[in-house]
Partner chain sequence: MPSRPSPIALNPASPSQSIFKKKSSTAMSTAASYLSAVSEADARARKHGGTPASTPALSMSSSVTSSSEDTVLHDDGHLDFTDGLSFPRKPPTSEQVFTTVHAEFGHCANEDYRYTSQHRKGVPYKSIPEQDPPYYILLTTYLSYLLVICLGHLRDFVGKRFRAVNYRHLLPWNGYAPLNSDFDSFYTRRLKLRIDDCFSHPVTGVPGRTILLLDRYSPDYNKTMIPTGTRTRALNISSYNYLGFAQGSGPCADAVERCIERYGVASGGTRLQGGTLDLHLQAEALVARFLGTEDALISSMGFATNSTIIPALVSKGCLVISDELNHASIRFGVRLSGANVRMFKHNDMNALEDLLREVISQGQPKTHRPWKKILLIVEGLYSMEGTLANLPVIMELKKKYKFYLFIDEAHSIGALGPRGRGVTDYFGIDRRQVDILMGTFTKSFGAAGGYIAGSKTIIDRLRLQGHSGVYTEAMTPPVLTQVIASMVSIMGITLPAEKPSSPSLALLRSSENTPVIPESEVIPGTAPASALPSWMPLSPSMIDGSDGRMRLRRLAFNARYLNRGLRKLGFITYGNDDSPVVPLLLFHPGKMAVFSRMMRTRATPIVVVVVAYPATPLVTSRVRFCLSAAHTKEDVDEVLRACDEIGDLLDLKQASGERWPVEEIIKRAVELVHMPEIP
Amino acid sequence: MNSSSQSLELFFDFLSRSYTTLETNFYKIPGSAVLARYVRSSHQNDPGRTLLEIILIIFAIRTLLQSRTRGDQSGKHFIQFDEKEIDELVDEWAPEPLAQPLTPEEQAELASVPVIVGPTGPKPKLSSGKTVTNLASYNFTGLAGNEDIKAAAVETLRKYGLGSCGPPGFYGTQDVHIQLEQDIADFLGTEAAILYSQAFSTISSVIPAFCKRGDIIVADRGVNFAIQKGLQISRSTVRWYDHNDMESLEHVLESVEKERRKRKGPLTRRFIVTEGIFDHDGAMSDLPKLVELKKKYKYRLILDESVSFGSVGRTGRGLTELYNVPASGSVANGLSSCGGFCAGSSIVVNHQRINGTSFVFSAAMPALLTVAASEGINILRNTPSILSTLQENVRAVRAILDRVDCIHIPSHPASAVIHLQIRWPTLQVPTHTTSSPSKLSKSNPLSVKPRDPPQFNVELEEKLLQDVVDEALAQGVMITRAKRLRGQELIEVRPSIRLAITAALSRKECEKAANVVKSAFVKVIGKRR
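So, to be clear: I want the structure of only this chain, in the form predicted alone. Can you give it?
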């Protein structure tokens, strides 16, 4: 009995010394006193919680120590195959295609694209050997093929070589790039400008360079696909207003401010994003009203002038010249070269040199194309009659096509990009109609879809318009359907034929080409009326 008592005393003495040693070493660990105080108070208030936490700790340690693989190490639950069965399974396996095969319609569309042999211009030669009148290329001022520009580009090619071999921020900037940026800034009357080597990436880089998560963007529902991608990349809160509707814009601006006051939220950065001339339909923004609203509600304006620059204004400066307002964050691409630019204050430009994704990661524009753009600016500055000729040609084409019953033109009268849509007779309105948004009911700013979206048959209209394109080409005029990424754009855009008027053609040549387009429409669409 005495021996048993002595054994227990020795055991409890060992436990006491071990506990004292463990406690002493535990309190030497930084932060251990806080943990001990938490455990003590937790156990005092809820002893069951202490037990639960101990069980969870043990479970976590067991999970970390056990094998990461779920499979049985013995393999008794696996199906065993011999070599012959494995070979048969491999032979039978068919991988899923990366993309669905092209439909017969898509294959026919690709096959119908004309191929130009030699230089492009107002009268290019096709691979079929036929010379056609070109109303498809964005050659508004006729700079494509200009002999002075070609001579300067050839000289630059001999001096600088072909490519830049690096992004502008990493060994890709050359003196000709700096010169072009200065030329653009001087031409537009802004403090500075920045070059982008890819036109599509220009606006889709400018928007996320300034707009971040938590910022508010109010955008037109009719913006082009590049702007849509920029809005998505920015992760900003986007509110939508009806296409080119200033009343809808003001309503959305007011609703954004009311929402902020209701939530008592902080004043965040806010932007209005739109286009000068819309790529989807050729409509023109009311820039003075936009500037008035942005000042009234304290917004910044990002204006994409990819189409309007080089096509409107006395010297081709775009809407900023036509409406006599300063260029603020203008993005453009229209000097028969490549890429785009953003013009504005020095702060706006320098910020993009660090935060513009396309500027930071894409190779700089080739030197020869940079010099070609600078020469194009000099031609526009010294020869303002080019823009007068362009507008005369636009008016001549519109005078013919505006009177055609089966053609609807949503484009602005001054736009050098003219979209031609099918105008259906009244009897066919239930099947093919374009309903205008109700003025009494407002669209939901949270949704990109308008309240009363236009109704049209995409497959039928695209097929008919392609027949018009083919008929015009057979008569010697090259035009094109406005191509869309169906299923990828935020809203479905109505099919149209897109004409690009140029100053390189005479008035008579433009009238002759317009009559060909008119006869092609009447011949193809007339069968359906």
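On a predicted model such as this, the values are computed, not experimentally measured, just so you know. Here the rigid core means the biggest group of C-alpha atoms that line up within 1.5 Å when the two forms are laid on top of each other. Residue numbers count along the first chain shown, from 1. First, how it differs from the form predicted together with the partner chain.
- Taking 2 Å as the criterion, Gly118 does not count as shifted between the two forms: its C-alpha moves by less than this amount when the rigid core is aligned.
- Comparing the forms between the two forms, the C-alpha position of Lys508 differs by less than 2 angstroms, with the core used for superposition.
- After superposition on the rigid core, displacement of the C-alpha of Ile55 between the two forms amounts to 2 Å or more.
Could you present the same protein in the form predicted together with the partner chain, rather than the form predicted alone shown above?
One chain, no partners, no other molecules: that is all that follows.
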């Protein structure tokens, strides 16, 4: 008994001593006196508040510690089940099949894709055994099958092997990549350029590398799918202007500026995103006007030149040659190799070396394709006649097709990609509106849908156009419908046939092919009119 009280006494003694040391130590911490005074006074004023604050702190710590992935469980929508109920629910759950089988139409679509046997080029052989004139494949400058490029590629193969076996950051950057980046930058007259290993993945990585949540992007309503995906990933605020309509663009820029002034928000990054030549219809941007507006409203311009690079300009530099602006583009289409690039100032380029997702997390381009592209640039530089031949061929084809009643061509006269849409007699279906819309009916910049969307019957037109394609193929000309992922594009694009003109064909051959296309159109569409 006695001993126990003694030990208790000792214990209390120890407690009080440790309390005093704790207290003195606490007061040694700078600022602690203030804290103690605050707690004391607040406790005096309102004892309930101390309790509240303690609970608050505990709650904050709890939320912090809680694993984020299980956040839903505490949500108010969470329903508590016991194990047996969960087992039942699991048993009951029946997922949809991962993929729906193809419908007969879709099967036909897949079966109708032509297969080239042997090399691609202006006159490839198809799996049916037929040799055809090729107006479907991208080969603007006719570099496919070029012997110099082949020789350079073989030499590179022997020196570098095929794959680069690593992302650029981890020993995947080879001297040939640095060389091609330099070549592209020199060719386009920019400070620097960066290579991506696929054209499609270029722009969809470039946009989110710069545009973050809260930034403002003003985009054309007709931008291609890759850009749409880039916009989606970026999570920026997107405002839309009417397709290739500079008045609408100016109006949208004005409204964004007004909005900003009203809200007095901080200065955010602002971008205009559009294409040089539009993949969807071959229309060409009015670059001088774009540049003027961009400067006036202090926007940055992201220009996708996937189609225009290697197909317009005196030596194929694209619109930038015509108007001198940095851009991103496609090595695949323009130089008959594979991959894409983004050219601009070195700040812009170096930023992407760390922030361009598909640059950082993907292997560098195979060396031989890189060298093939460098060689391609070389050839384009030294042979301006390639581009003049291409332009001549484009003019020859347009001269024939422009005059056909049942064809509407939205493409720019200089575009090597020519889209052919069905022109219905005027009263039946409203014609496509490329002329300036009336000032009164402005589209809503918040929505991607234009004010007066053109009306058309997708299924019917696709089917007719496929008939045209088949008919042309039977006559020895390979062309293709412009394929779209229906339902996934932000706005439905009017069905069209897409011709890709090449410098590898002679003017005569182009005219002959155009006449075949023309008669196929007349045969299929003409009889329905």
